[in-house]
Structure formats: structure tokens, C-alpha cells
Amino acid sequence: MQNRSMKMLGASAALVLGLTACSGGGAGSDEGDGGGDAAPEDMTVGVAMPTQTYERWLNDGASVEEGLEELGYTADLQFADDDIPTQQQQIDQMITQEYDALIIASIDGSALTSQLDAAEAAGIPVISYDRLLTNSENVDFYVTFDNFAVGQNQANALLYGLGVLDENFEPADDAPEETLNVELFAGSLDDNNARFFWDGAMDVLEPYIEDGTLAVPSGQTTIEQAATQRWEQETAQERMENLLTSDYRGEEELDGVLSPADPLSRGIINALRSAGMGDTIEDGLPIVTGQDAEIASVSLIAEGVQHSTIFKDTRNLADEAVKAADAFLNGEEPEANDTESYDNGSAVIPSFLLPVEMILEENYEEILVDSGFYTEEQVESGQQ
């Protein structure tokens, strides 16, 4: 296996995608309570959220609250571990309460219809949190990171840290000659932003396998074969698990694995490390690429262990969701900076895009702990 020494990377050369805001009008109702005539606290925010076991829904969901909260609103915080009946009842009775305003964030986005319907027939505006909600027009903003842009940093990571791209990401001096080995993880196929991750990356990707830069000993080059349901660790362990007996069984060597979320990519670890394919990058395990910074993971890339992931600083998304509600709260429009990309197959729903930082060993103390994020301690513990 190829040495993968690490270059500096500060965090001025981390992938970072700006934005610049436009203004956008909303998809759905302009009835409802907003218009400024209630307080805000005589007002009600529903705040759907799918699950507890993902730490990054834990933060979302207690920064959407705080900040509506702040704002004077009451906010009815409600998770649905990963059962789409459970949300469906969630929001059928937040509607039936007369709630003013919903933030979704859906487990599968198409399994709202009649909720988004039965909201708009109430005159109660719908924000969509960075899932996006399909097949209905019922849907009046999308608040969410440049997904697309997920996926690319995820590629450009990989790309990296198996020595193909130089640490501006650049084509390196003194890439491997021979054909690099990699395995694709893609998440939930009922998350829609499943897909952009993936698109993004592939985008990126296609072209070193083409060239034959790249290969995926597996032939699994489809997200239908990648995918992993409902973004469980413990499917992710077991796919690596049968891709290490089917395809890694003689001399050929694994390189590195495109994985789109740190759960999978602490499952994909814990199958490379029990295979005994290396405990650290140093020492021989293949790259794995990850999102969302979960703390977990930031430890092991902190030790050497995973090699990124990416930062979407949740805490903003929170934030834009809010300023969302409170627009349509008091009758206005919020600000939109993409009015174009996010079709869900029945409207083209305004959105705000947030942007994305690509987290490696060598920019994680700037980026999170510099900004407060994380602790040091809580790096070197793993543990919030």
C-alpha cells in the first residue's frame, strides 16, 4: 500500500463554498396567522425532527428550539426515532392544535403529502429543514446546506489523503503511479440529499475512474448499490464486512472508501480495523471520508484514524430555519439564495444554502475548537 503522508492543510485552503443571498418568494399558503396581528408569545412552532440516535439531530433540534425561544415563540420539539408513522402523527397533531408554523425535518420526504395538504389547507406555512419534503407543492421554504457542494468536498477528500490531489487540491507532483482501490457508500435512498451527496462526489470521482486512476474492485458504482438505509452504522459495518470477503480476499488492497456520514463511517472502520487492515492511516488503513463532524469522529481524525469529514455548522442552519418562521410569523418573506436547484418533484422550492468545511487532522483545531464548536476536551474525549 502507497504511503499517504500528510501535507499541511491550513484552514484557509479548506473547501469552502460562499453564497450570495438573492431574494426568493415563498411556494406555499400567505394565509395563516402571520401578518404581525399576534405576539409571539401567543404563537406555536412545531419542530419535527426524525430522530435521537444521530447526534446532529440532538443539536439541531435543541438550537431550533433556543432560538425560537429567544425570539418569544413556544416551540413543541418532537423526534420520531426513525418511524414514519410516529412523524405523521407528530404533525397531524401539531395541525390539528393549530400550530403557526411547522420546521420539518423529514425521515423520508415523500411520505408527507397529507400533512403538508392538511397544512396548507390550515393556512400554516411548512419550512423544510435540510431534507428536503417531496412531491408537494405545500412545501414554502427549504433551509439546507449546498448538498451538492457535500459531495464534492467528500470526493476532493478522498482524493487527497490517497495522494492523487496536493493540498490545494491540485493534481499532486508525486501521485501513486498505480491504480488506486476504493469502495462507495452512499446514504438513505428516502433522503433526497442522499442523492446531491452522491451526485456531488461523483461528479468529482468519475473522471480518475474513467482514467483508470481509480477502480472499484466491487463493480457496486450505483447508488442503488451503495445505498445504505435509514444511514445505520451497523448496515454500513456489515456492507464493508461482505465487500472485504468478496473482493479483497488475494493480494489486492483497499485504498480508500468514499463514505457520505460518520456513523457509516465509523461502521466502515470498525470492519477495516477487525479485518486487519490497520488501526490508523499511518499504519495502513485505507482512507475514509465522512460528514457532519460528529464528535466521534472528529476524536478519530484527531488520532490519526478517519481521515475527514465534512462541517456544516448546524448551529447557521438552525439559525436560518428560525428567521425562516419568524418571517412568515409576521407576514413577510424570508430570504432566499437559490430559487432554482431544489425541484421536489412538484414545485421548485425557495431556499437559503449554507456552506460547507471540509474537516482534515490539520484544520480541525481552527475550524471547531477555535470557533468554539467543540472543546479540545471533548476531541480528545469523543464525548460531548
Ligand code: BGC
The other form holds:
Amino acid sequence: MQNRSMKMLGASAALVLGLTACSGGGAGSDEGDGGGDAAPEDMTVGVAMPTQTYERWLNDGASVEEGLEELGYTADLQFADDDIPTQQQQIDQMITQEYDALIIASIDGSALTSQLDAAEAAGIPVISYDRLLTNSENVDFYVTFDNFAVGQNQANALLYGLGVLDENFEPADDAPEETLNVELFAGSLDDNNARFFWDGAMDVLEPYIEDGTLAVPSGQTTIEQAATQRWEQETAQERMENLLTSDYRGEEELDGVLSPADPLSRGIINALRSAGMGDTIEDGLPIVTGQDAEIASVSLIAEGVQHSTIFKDTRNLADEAVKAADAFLNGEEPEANDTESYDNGSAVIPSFLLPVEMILEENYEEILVDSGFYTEEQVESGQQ
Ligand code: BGC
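Now the other one: the form predicted in complex with beta-D-glucopyranose (BGC), given that the block above is the form predicted on its own.
Now the complete complex, all chains and molecules, led by this one.
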């Protein structure tokens, strides 16, 4: 078990360092407007982002736009309010306007197949951004993080917070003897990432559930039961409230919650606090995980409220997307570092995966403040 956990923690680094880079076979948009004859100044890249309600997509959008403009391209950045028809329309328009490349972070990864067909027919290369576009061969490249490792890191953070693992992520000498109660949350089922996060987390947690170290009193242990449609904070908060009312009435204690994203974590924490389960971890608040290192959650981590999050440096993701677009527009293939993991149902999409980092109260300063990602003032105020 202990070796497994450690291997998992190292998985993202090994993946990034260990894989031989090989160029992915594009999905057939090689007759696109790129080809090296037009200047960047004459080319426009459409950037379709899902929503402005999550801090990360705002940052992603701004970084992609900036990166494209630095290379001389025009960027058309659109957000779709988490509404699928809006996103379809935005992309239809980008194709009608004969944009030269598309960078798409989908709402529902399977809802854009006709747009992808049209892009292919028009010779416009498509880069799937962070979330995999599914059920279509017409996806030329995928840039993302090591999503399975995100889930593994979330689960390891939970086990560490519960005292099952020590600070080296090995079985703790003073691990609690009694069974610990946890509840599990997943993301939106139409987002391919949600399954990767869940599978990564369950890969780590299942053995502990099987051997009785952990119990899930609600019995809700499938991704369908744990899912949070459209990743909405209120939905997660409501589900937590309902679980507390139905399964934690008497003596039952809740020790931890696997949460896949920071806004959901904050919704869950609201529910736990309102139910009088403590204000901070020190005074009994259950261990809650997260993802994205949003400033409001990093602030809660610094205050000992949220236990952990996962940092994904979206500036690097934006860079990779811009590099991939630039390669296609110069008639080249972008460099993939994974040509196996992301089968979208129609084809295995050549991918570039970036590493992720676990953030805890003891390392947020080093990873997020010393590196200049956030200032200490931002962490204190909880605002960017
Ligand atoms: C992203 C996460 C994000 C979630 C909700 C996922 O596809 O990978 O970083 O928290 O969507 O927006």
C-alpha cells in the first residue's frame, strides 16, 4: 500500500520526465490556413472557454489571449456561461468567420461534434483545451494536466489529513484505530476530466474502504451518485446538507470529504459549518480536499479551514495551447508527451500533459507565494 501511494504521488513527475516526446498525428487538418505562408498578423485564433464563474477559466482565457497576441495573432476569446447552445453558436461563428485555429475548453465534451466536423471540412485545426473533446476524430491535439494524478493527489491529501498517512505519505505510526467516515464528491459527468479525477482518487481510496480504514456512511460510492452537474457550488452544498441530514443525525461523525474542485469545497465547507461541525480543522471541521488553488480556497487553507487543494499552473497550460496553435499555423505538428491515455471514443488524441502539485497549509507559501503566483496580501484577503 505504502509503495503504491508513493508511486502514485510521483506519477505525474515520472510521466512528464519519463515519456519520450513524439509528435502526434494530427486529425487531418493539415490543409489548414497555416502552412507557413500567412503572417500571424493576418490570422485569428478562436478561444472558446466554458464559463466565467470559475476563477480558473478567467485566468486561462486571459493567458491564452495574451500568449497568442504576443506572437502577433489576433485572439477572439469567448465565454459561454456554461450553456451548451451558446458555446455551439460561438464556435459555429468562429468557423463561419474562417478563423485559422480553434482552442476549445468545452462545457460538454461530446456536444460539439458537428462543430468539429465543420472545422475539419474548413481545414481549421482544433486544440482541445484542458477538457477532452469526445466522440470525434476531428480533434488535432489535446493540452491538459495529468488528470489521473490530480485524483490520486486529492485522495492522498485526504488520507494525510485524516492521519492515515504521514507527511511522507506512508502509513502513519499513530494512525487512528477506529474507522473514519468520509463522503465522496465528483465533478460534472459530461466533463471527461471528472472521470479521470474520480478514477485517480478511487484508485487510492478503494483499498482503504475495502479494509475498513474508511467508511462511506451514505453508501454513495459511484461517480453517478457523487457527481455535481456543471460543477456548481450550490449543488455540492445542497448535496452535503442532504447527506448531513440523512446520514449524520445521531452519533455518526464525519471525518473527511473528497471534493474535486475548490468552489465545490467551499460549498461543502459552508454546509459543514452551518451544521455546527466546527469552524476550522483544529476545532473539528472535517478534512476537505480541493482543486485549482483558487485564491479564496488558498486563503481558507492558510486559515486552517480547507485542508488541501491541487495546483495546476494554468499559465503553462495556456503556453502549451499557444505553442500547439502556432505549430499548426506554421504547417507543423505540436510535440506530444502522451499518445496513449486520451482515447476520446473515436481516436486517441495526441496530448501534452502537465504536472500537478498538492497544496497544504505547510507548503502553500513555498509553492504559491515564493514563486510569485500569489502575493501574501492576496492570500490574506482571499482575493486576486
Ligand atoms: C478542470 C478543473 C475545474 C473543473 C471545473 C475541470 O475540467 O480540469 O480544473 O475545477 O473543470 O471548472
